[in-house]
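Here you get one chain, nothing else, as structure tokens; it is the form predicted on its own.
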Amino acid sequence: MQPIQKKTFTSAHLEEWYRDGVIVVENFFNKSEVVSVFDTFVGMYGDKGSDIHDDTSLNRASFKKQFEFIDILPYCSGLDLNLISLHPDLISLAKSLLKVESVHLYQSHTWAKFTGATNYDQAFHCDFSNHTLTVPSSKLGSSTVNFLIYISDVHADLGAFEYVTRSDATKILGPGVVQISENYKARQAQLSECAKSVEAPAGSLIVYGLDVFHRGTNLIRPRGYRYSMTVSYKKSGDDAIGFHVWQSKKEGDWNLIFESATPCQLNCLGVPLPGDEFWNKTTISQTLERWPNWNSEPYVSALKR
């Protein structure tokens, strides 16, 4: 699979997504967009990499440490960090892949990994058990799209993402399998043999579906680190899918986002678009009391039409 550039995204790449469930887009975000986010990561997490990597066998406690350095939108600092998961090109790509007119951002979190903090190796798995109480939908309109954004350069010894295309997984496990219930070790070994490792520069994007087998790998480079973000979109109104509930983090500083995001970006968080029946003089006034620097003009103008 050849990495693609954002500006040359074509129907052939869409076909690749529907067939294999994974696309790698190198340099999806330009250097200026990702550098400021990288600097914010450094300020949030620092440099905790050890000279010695951890390769001990995983248990419940050490597996939990894989997720030690994670934060959830809204982030404590950095406008670029707060808006990168709502980047217009990311929203546009999600709509194209899901073939829908409206999408909802339902997951956005940072993730820092450091050599020696724990063993980051994982078994091949599909991300659906913590996204839905059912299973991945077979209908495109009810599907989701996951984005893994590399915020730092990632090489094989810095926890590169590994995945198996749908077609290769089908050859090994059979059609439509999203969890391994028999011959677990043998199936893991077979998946590993045909797995692809994503080594790519900062700003690159990995696009994958809930039914794609993938895994995290260990960091073994001395004093190494991997900065990334996990961002997920779904079709608006799909109640079967969820991860973060933005309202549950009401104590977070949403001011940066409400002051800077466009109506389209806010809509991806569940804020109705201008012209929606939700908006009237009362709701606009009350929202301004909550977010004093929110740009209410598009919503007020829509009332006058």
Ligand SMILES: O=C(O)CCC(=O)C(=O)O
Second form
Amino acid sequence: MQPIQKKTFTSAHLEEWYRDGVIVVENFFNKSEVVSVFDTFVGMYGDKGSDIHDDTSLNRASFKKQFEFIDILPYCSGLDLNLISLHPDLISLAKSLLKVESVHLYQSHTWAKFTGATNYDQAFHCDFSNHTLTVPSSKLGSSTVNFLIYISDVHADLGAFEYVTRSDATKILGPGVVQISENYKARQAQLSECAKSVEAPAGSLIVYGLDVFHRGTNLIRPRGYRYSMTVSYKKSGDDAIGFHVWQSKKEGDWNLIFESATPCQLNCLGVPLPGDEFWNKTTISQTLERWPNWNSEPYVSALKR
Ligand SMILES: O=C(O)CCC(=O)C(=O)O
Ligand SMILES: [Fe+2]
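Show the same protein again, this time as the form predicted in complex with the ligand rather than the form predicted on its own.
All chains and molecules follow, beginning with the one already shown.
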């Protein structure tokens, strides 16, 4: 088992994960890491916040607009942005939370939200429906972990994430409930009463399970914006879970990642580790042809052992 390396992450957090299904770690990433990612967001999305917020009730089209400013790994610029979802501390945390030696990054996207672009309010929900064709694992801690990373400072009027701890949701909905099937409005109101709002600085990390009720909220501050990233890991080899298929983005600039990521980081994208039976002289030279700046040395060395 990999130790939890991050100073800001303690065993009390681990207990919270099993008890509440949610952990908030303020300043998980250091300022210099986040400032660089923030600057890349500014270049990608700018500041489109309007003076007036949108509080009209949502329909299908305005709901879809919540997801307008999203890009998927690999990103067109910014090495730090491309590597933040593969940050060694995040990988190590995912391994500790899932209690496994090997994890797979199955979701990584940016998300910019702007005051007035739409109404960003959501109902309380659990995130499993587009991560699996079934339901979340009923084992505490599950086989997946979702991370929401704040890239800008987030206050209540800037689309703060809201969640309900597992025990509060159990009191309202009963044990193990992940879908609200009756008394929808009343249940939403009850969840809202005990919801916690995450106001936190850029670089903070929200960790939550697929079985945790949560929601996005509207941005109402004039000219407000919220930059964030959604990143999910699963236990390697869990075929029940998925979101992106990295191979479908073969036109994307994977060079940025291949030239800087460690074998452990690349392994989280499905690249076999040095020493794996996949590697031989042919597969190494063909991979080098695809990604000329890839550091093949650890893979070559492992062949000689
Ligand atoms: O961005 C957020 O604060 C949460 C969004 C969310 O829960 C979702 O779109 O599933
Ligand atoms: Fe969600």
